[in-house]
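Here's a solo chain for you in structure tokens, the form predicted alone.
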Amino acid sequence: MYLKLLSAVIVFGAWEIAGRIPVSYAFPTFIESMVALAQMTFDGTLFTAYGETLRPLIIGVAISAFIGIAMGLWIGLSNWFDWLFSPIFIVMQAAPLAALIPLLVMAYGIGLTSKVFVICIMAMPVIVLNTASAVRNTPSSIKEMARSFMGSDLEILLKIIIPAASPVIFSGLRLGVSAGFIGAILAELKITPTGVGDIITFSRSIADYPSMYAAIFSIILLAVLFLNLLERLENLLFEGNNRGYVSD
């Protein structure tokens, strides 16, 4: 707890001093983009505008979770199955987005739609990828054991695969939530200005840089405290596992 204040106090040191050197005229000061963060926050310009970026995030970060982790059980319970679509994950994964969102706007317009699809274009790899890879690695020790006693398919997948998995899952679980982030914010410059992208690409318009890096701190703070709350969930559902191994 004590090292993650001293490095955020050492973070935010660094910010405030490069804003005084400064560093550019577009850098403004910690104190600055705080003060600004408090305006736009006191106002409710920052709740209007989270209200509409967590509407394409929200839909995006459960559709991809839901499809990602059964996509990567599927794959990594089936040779046949991560032949055919593994490859196409990880072209997803390693392609220019920015050159799709045109694409993307043409297919679908300028509305949640394509918003939903750049967010699960981010977002679904890394879950897909995480989970197939953390099935595929369950120690075969612990399934051939419950084949033993005559477990099925569904009791094995179900106690012992799942379980030991869980912690890898997770893991690409808020990896993706991080990519959706970064998708929510990205769909919302390149497509069309709204929400918390609006107060971006206004303030950077009308060179109010204080609120610029404001809103972008905000949407940072905000992916950290999910996070947290993500790995909190997982050590309250999967107590007991320890780096994918059933400890109990």
Partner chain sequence: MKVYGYHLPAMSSLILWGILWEIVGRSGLTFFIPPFSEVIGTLFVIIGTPAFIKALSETAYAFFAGVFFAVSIGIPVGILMGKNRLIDELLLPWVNMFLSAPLTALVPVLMVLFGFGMKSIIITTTLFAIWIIILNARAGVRQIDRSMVEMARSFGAKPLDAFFKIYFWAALPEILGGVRIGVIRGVKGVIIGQLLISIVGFGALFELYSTNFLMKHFWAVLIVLFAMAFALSEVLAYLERRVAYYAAKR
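Positions refer to the first chain, counted from 1. Only the largest set of C-alpha atoms that superpose within 1.5 Å between the two forms is called the rigid core. Just so you know, these numbers come straight off a predicted model, no measurement behind them. First, how it differs from the form predicted in complex with the partner chain.
In a rigid-core overlay of the protein, residue 27 has its C-alpha displaced by at least 2 Å between these two forms. After superposition on the rigid core, the Cα atom of residue 209 is displaced by 2 Å or more between these two forms.
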The other form holds:
Amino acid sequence: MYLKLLSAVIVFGAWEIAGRIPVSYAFPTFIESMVALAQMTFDGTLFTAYGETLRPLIIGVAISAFIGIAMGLWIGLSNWFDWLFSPIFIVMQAAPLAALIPLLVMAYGIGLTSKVFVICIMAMPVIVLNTASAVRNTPSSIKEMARSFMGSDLEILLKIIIPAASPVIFSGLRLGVSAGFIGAILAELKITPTGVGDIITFSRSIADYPSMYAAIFSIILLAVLFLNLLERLENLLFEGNNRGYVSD
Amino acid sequence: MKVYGYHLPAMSSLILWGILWEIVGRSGLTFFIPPFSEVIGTLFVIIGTPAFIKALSETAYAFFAGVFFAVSIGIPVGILMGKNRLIDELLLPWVNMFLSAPLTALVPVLMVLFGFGMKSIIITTTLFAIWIIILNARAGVRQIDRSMVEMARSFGAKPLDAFFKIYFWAALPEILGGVRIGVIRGVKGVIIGQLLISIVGFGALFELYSTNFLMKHFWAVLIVLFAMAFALSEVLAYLERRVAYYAAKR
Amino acid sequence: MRIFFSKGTTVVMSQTKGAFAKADPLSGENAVTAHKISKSYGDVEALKNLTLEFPRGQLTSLLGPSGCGKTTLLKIIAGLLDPTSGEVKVNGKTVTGPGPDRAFVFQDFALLPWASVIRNVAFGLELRGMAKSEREAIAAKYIRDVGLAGFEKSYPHELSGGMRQRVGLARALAVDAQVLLMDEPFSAVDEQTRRKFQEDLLSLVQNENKTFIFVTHSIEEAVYVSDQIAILLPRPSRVHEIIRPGGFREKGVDNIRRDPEYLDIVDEIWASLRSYVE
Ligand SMILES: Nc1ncnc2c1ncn2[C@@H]1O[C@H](COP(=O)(O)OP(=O)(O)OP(=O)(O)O)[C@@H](O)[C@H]1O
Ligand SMILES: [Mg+2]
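The form predicted in complex with the partner chain, contrasted with the form predicted alone above:
After this comes the whole thing, all chains and molecules, with the earlier chain placed first.
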């Protein structure tokens, strides 16, 4: 714990010193940035900005989660569906999908739709693939157990496969949210500057570097805190869920 | 997947999707999707053009330079973290943070600090790739059997010897796994960097094609890019399996 | 209420049953019959024309080298696998799928890691659509019977291997099926627990009018617990021999392992299996 604090002091101290030298005219000190951050927080700019940034993010992640989990379940359950759809998501996972953005802008304009789309294509593949592999890796002995007690297919899905797969599905969701953040900011920087992307772009254009750094600092902090929270939740919810199979 | 007892190869459904694309393209449903065959035709035309070769070489340069830095910094740092508790405690929170942070937000900073050119793109690539490489190298070192290290020490291995003869090899499977994921992230990073900085490489090409509504060209470049990214990740996965054959047997 | 699996129960086989089993093994009706079962997985012929009868109220062991098709046969009887040809009858009815007359005990326990002991034990009843309070009352009784009282709210990862298998047994007993199918149920527990389980199993066979089909790798275990041992040999799998130990049963659990007949049968089986193990 002390070491964590020490490590933070070292990094922020280095930032402060580098800003004071200064290493670059565009490198404000840590304190300047934090002051700018406090200012933006208190005059409410930051909150309005996040309202705008988080809207496509939430919509996009919700759509990705819904469609992604459904697709993943289906792919995991049906060989035929697996053959048909897996390759698409495997390629999507490996490919730099950001390259699609200019096309999306052409097709859907510069509004919310495009941004939601960007977030979806970034977040969906990992959700689908995680869900599918979790479903496929359900221990066959517990599926057989349910079948030997005459569980119906639906019961096996609801009472065996989904509970068994949910830890992996959840961590897929977490990775999806992480990718969604990347997409959300990319969309704001590339498509139209709104929300936090607007603060970044605008303060850069007027050379208000402390505000720019503060905005970037805040969005990274927000994303990391939120993802950490999700991870905590995951550990809490599924504690012991992965243990207790015979292999442990 | 089996049809009438005949085994269909894993990625063969892409052919079906290609056909579907062709049909949608021919039906003229939307301007944004030209027929697949025409896209492929365009692909062969543009693949030799100077603009394409320039974009490709610029991208490849930025990518390989970025990945080179990520690997050559990431692996030693990861090994050090795995070996030394103090360094580990100091760095781990930051590595974890940057691993899940939306790195796209940092690109504007790179732009003001390092200019609108190659340097920023290379650094973007490195930033995308390095954290997972560090983390995996660290995990690889941490899982090393203590008895193996003690064995080396008992035979009189010097620290540097131990570093290269034991730590590196014993952690190799994890390190390679990290490099593979890092490289895939690097591909995304180089493209995101180019899109945001957008005066070099494929970023410029995409900009050019989309502002001029050259759909076939756009898709052709996209296909080349995706195919290369996918091939790269498959090759790395293959190499990983070949080199790290002993991973499962430890 | 009968008590089994509770600590300190001494098992003494009744004279009548032992003698009956010895004298006239097939006159009692068979609970399960497997008739000319063949099963192939692609090119692998796991079972070929296997015919075997399982007398009611008795414990039949399937013994044989690894890969000879014991699990396959058990799953076919359970209705989890379809035979390529041949048929299985349980109480005269042909098996077409899993049924309420059979319950399976799994080698790796197959417990739901996210469910408490009581929900695991009640799970078979839950799938049969029994109301919650009713099934939990039944489950609680069987949890007590297998000696796990007090662990109702625990989760599988909080239990030892032996305790987990008790949960698996309680789950199979709770549905009150006539036929219990056990696939190497004791192979994942330690030797002491295993011996205790074997003794408990004997009392279970004795006290319950259930038919047990029991897969094992262990010759000693098979001879110790079985009324009838079917020795299977691989490629193509067939029943090599049926052995009915019985003479030493009256002597009580504590003496069986010292009985000359017990030792002879163990040796005899080892002699016929030996050549297949190499
Ligand atoms: N799902 C399957 N696909 C293909 N072959 C299988 C499958 N299951 C079993 N086999 C083959 O069938 C044969 C019998 O398998 P089975 O599991 O019934 O053996 P077993 O007697 O239970 O072995 P063990 O004692 O090791 O548990 C083996 O040779 C095995 O290779
Ligand atoms: Mg088996």
